[in-house]
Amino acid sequence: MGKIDKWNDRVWNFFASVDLAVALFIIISIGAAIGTVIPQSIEPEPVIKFFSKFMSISSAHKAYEIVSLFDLNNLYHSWWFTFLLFMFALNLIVCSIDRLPSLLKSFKTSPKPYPLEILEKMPIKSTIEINNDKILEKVKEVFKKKGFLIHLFETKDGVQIQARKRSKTRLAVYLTHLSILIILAGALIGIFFGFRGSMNIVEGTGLNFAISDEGKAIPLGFEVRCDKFEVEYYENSGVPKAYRSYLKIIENGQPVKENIVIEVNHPFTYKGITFYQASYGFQPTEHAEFRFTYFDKKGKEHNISAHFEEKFKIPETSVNAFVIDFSPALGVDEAGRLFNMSTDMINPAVLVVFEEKGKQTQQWILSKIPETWETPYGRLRFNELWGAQFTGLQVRQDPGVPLIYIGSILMCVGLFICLFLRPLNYFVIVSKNKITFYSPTSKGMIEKQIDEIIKETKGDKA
């Protein structure tokens, strides 16, 4: 039975060790840093592409094999990272259980006078010579005025005063422990009960599911429809300035949320699921529409929509027209030849064929070049190819976020108390002709406070 008790003590002391807490914290921090650097993706392409920036393709493939072996590309869902979080939580719980009872007991224990040998070993000591029969009452008055709880003891060295203030703020460290446990609980809830995925929604269409990082379809319980997607570019540049999606939420065939605009750093949350603007792309479909505005001779505007090679009538004329070619970014080389600069909608253009009395003419119309809108049949502005772009949304549901917020607030409160509301303990020996102040707290502000107390004791102005 003695051996079992000894073994139990060893196990308990291991989990109550501060060294274990420090080691786990360092390993978890390193792991989190690795997860920030290495792309978190089940698919090999993003990871291999990342490593190919620093090494050859063959080496990048070998690096991916190592990363995949240790789940570094899915770190926050890996068994070993979850195990480390569990061990860290267990360590905090055991540490708290091991030390908290003795701290609570100290609050109820009546104070006893400290031997002079112990007081002399304290880091702060200050002595003043004074002859005043009422000095004891003066010292007590100064400490009480500053909110200290005092205890007096008659000793062979004189009257020992123990002045204590904010003793119970020592519990703040356990508030910090509790906050860490709440944050870890929130993180684990997010790992096991939440999800992260993506959606690519073409303009004019909707999806009621997301694709997880593991490649599985996740039903949302409602449909997300993209009414429109637009990109703003810097002037005379193909660099996107901003891109945004205009969304609608549909449930049971009826819109429940409309006119939703999300863009980078401006997500939208519905039923605990948050949608982030992440990417975009060009993907024309059969339902895509070329949209024009025609200005007649009276200046009246006419909106026109047509599909590819679908004929449409030029208002108030006998002319028919249809689109036979499209470029998302039409450019002109040095020889005057047209070419596609990019797959992004930087400078979209359409090649329109005009038919009048059996004769056909054709003309490129560029949406951003007004000079190209002039045709023999009037001014025809090309607005957009609607339904040709898709918005890439990151989708995330994390039911542990409220706990993480609560834990973060409690941690801030606990750290504030630990740093700025530390317990103050002073020990004063009052004898016939001198007073000696002691404090176990390290030097700094305590010395200044002792100087202030000494000045007030002597009757000087602070």
The other form holds:
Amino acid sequence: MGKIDKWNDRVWNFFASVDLAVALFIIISIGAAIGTVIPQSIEPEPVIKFFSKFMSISSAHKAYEIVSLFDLNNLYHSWWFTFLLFMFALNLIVCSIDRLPSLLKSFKTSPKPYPLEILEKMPIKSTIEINNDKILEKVKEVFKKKGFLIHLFETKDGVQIQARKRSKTRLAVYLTHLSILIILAGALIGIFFGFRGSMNIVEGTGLNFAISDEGKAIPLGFEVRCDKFEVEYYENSGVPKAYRSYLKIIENGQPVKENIVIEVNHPFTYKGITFYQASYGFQPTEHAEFRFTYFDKKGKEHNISAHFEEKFKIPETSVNAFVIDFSPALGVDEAGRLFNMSTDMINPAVLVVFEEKGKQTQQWILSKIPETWETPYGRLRFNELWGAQFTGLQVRQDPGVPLIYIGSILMCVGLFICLFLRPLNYFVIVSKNKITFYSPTSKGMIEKQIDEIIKETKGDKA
Amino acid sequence: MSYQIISIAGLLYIIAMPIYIVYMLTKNKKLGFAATGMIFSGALIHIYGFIQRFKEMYSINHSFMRSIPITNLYESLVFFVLCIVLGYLFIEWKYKNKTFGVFVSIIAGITIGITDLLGITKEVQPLVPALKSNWLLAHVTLSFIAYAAFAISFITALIHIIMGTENKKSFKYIFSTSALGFMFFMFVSVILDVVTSSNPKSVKIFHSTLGNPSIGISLFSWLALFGTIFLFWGLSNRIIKIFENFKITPQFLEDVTYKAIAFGFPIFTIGGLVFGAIWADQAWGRYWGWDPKETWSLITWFVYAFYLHAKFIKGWKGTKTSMIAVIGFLVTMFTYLGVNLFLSGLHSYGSM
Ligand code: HEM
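Would you generate the structure of this protein in the form predicted in complex with ligand HEM, following the form predicted on its own above?
Let us now look at the entire complex, which starts with that chain.
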């Protein structure tokens, strides 16, 4: 029985010790750092490629075996890293349970005078010789003016004054530690009750499932349609200014939400599932269509759309036209030649063939260069190739996020209180011809305040 | 252009360094004023350059919040230096003590010099969509304020170790004097690199010294480096005397180190970790993804948490805790620069 108690005590003390905390700080840091060097990839190739920079191919394969044995290529989700984080949390909990009650008790119990030996051991001590009957009152007054709570005791060495201020702020440490636990709890909830995935939706189509990071399909319970995707560029450059998807939610065949616009940094949430603009890409499809605007002689605008090589009529003329080539980013070089700058739709262009009475002419029309819209048959603006791009969305459901936010706020509040509003404790012994100041707070932090108090005490005398 | 104005500020910081040294050797009050004046006018010009750059960005982005110039590596380094210098001027004014000026001007000079050497683009660039977030702005600004606070704790911690260690053969002592010697050498080398470079884009750091194509110069530079380190190690008694002359005590240094960390730690927690997480959450739908930059921020945070716990709960005293502060800043710098140079990740400063 006694033996078990002893073991219980040992285990408890092990988890309540700050030594463990300090050790965990170091071990977790080193572990996390390793993960930033070794490629984090389930596929073997990147890891082997990484090691073959430093060693022969065969050793690199051996290195990979060691790496995968310890999950170093999936370190942050490995059993041992999870175990370390678990230890960290346990350490925090046990340590708080171990210490909090005695701290709370110390607020309730009425203070007792400290023996002189203990005071003498305090790191800060400052003595002044003074001979004045009223000095006790003056010291008390100075402390009171500074907002301290004062207790007086008659001791054999003189009157002991205990002055405290902000002693309750010691609780803030526990708030900080609690906030870490809340954040960890939020993360766990996210892992067990949430999901992450992505979906690539081609313009003009919809999907009702997302693909998880592991490649599994996750049904959403509704369909997300992409009406349109566009990239806006800074003027005269290929630097993107904004990515934008125009979405629609369809549930049971009925559109329930329309005209949704999402951009990077501006996600959208439906039924707890949030959609983020993440990427985009080029994917020509059957239904892709070229969209034009034709300005007739009276200045009226006609919208035209046509598929690749599909003939369309130029309104109010007898001219037929069709598209035979497309370029996503046509540029003009110094010699006036056309060339393709990029696979992004920076300046989409089409090569249009015009047919009039059996005679064919062709012309490039660049959507961003108005001069090229002028054709022998009138002004024809090329607007876009619709249905040839997909929008890449990140999809997430994470019921743990509110806890993460709450934990973060509490941590900030806790840290500020704990580091900027430290409790102040002074012990003063006033005897016949001298007063001595003591403080348990470590050296260098409080001496100035003591000097100030001393100065004020003296100042009062003058 | 704004970067030319900022270069002038950098020049003033560099000139301040020798003035501070002569001031410390002679205790001549006028020189002290001149040194402070140099750094102070550097800071004013720096702020003016910052505002000019703000205007240049505003003319592209047309948004007040999106035009604060801290969106690429160059701008962030410049902002980092500004924070250090302003933080230092505050300390100089508060403690009426000019002795850290040397080190601050060394760090400022090296950093501004590096922006010239690494071929970092100094042009104002339009913002890519991911960077258009007010959280990002708060995240970056506060992170650099915290980094600057850590830089100051690094300086005081180094001097503290040198002053507070009896045993000249101990690792702590050799490490700190070497670090100081190396910083001093790097300062001179960076200036030489900048002065001798004809085309900044093609010049590498230490080109004019350690990495010089001429073996003679390179060899001489290595000797000079070791000589400098040895000098700092051997002359440290003198250096300590100088500090004592200025009423710098180990307790004072420990106190300033602690205060800088106690200021930087919560700011870093809010700005570096929390706001960064919120931004990532809104941009990509994940508040934490173990991206190298995030991971190293967490490591940085752990190191300073280690400092606080060692100091307050385990009762570590003196140079032992200062050693943690020194390591903390080295880790901070790795988080800031090393991750971009050696590891890859999401952060935009990666492109240099
Ligand atoms: C990275 C996570 C942690 C952070 C940010 C943190 C933060 C803090 C801070 C700021 C203090 C106050 C120090 C001061 O007096 O100024 C503190 C105190 C303390 N911490 Fe932590 N801490 C962390 C993890 C831990 C862990 C894992 C333990 C486990 C034992 C722990 C145990 C303690 C104890 C016992 C105190 C002293 C409380 C008291 O004064 O009664 N901390 N912590």
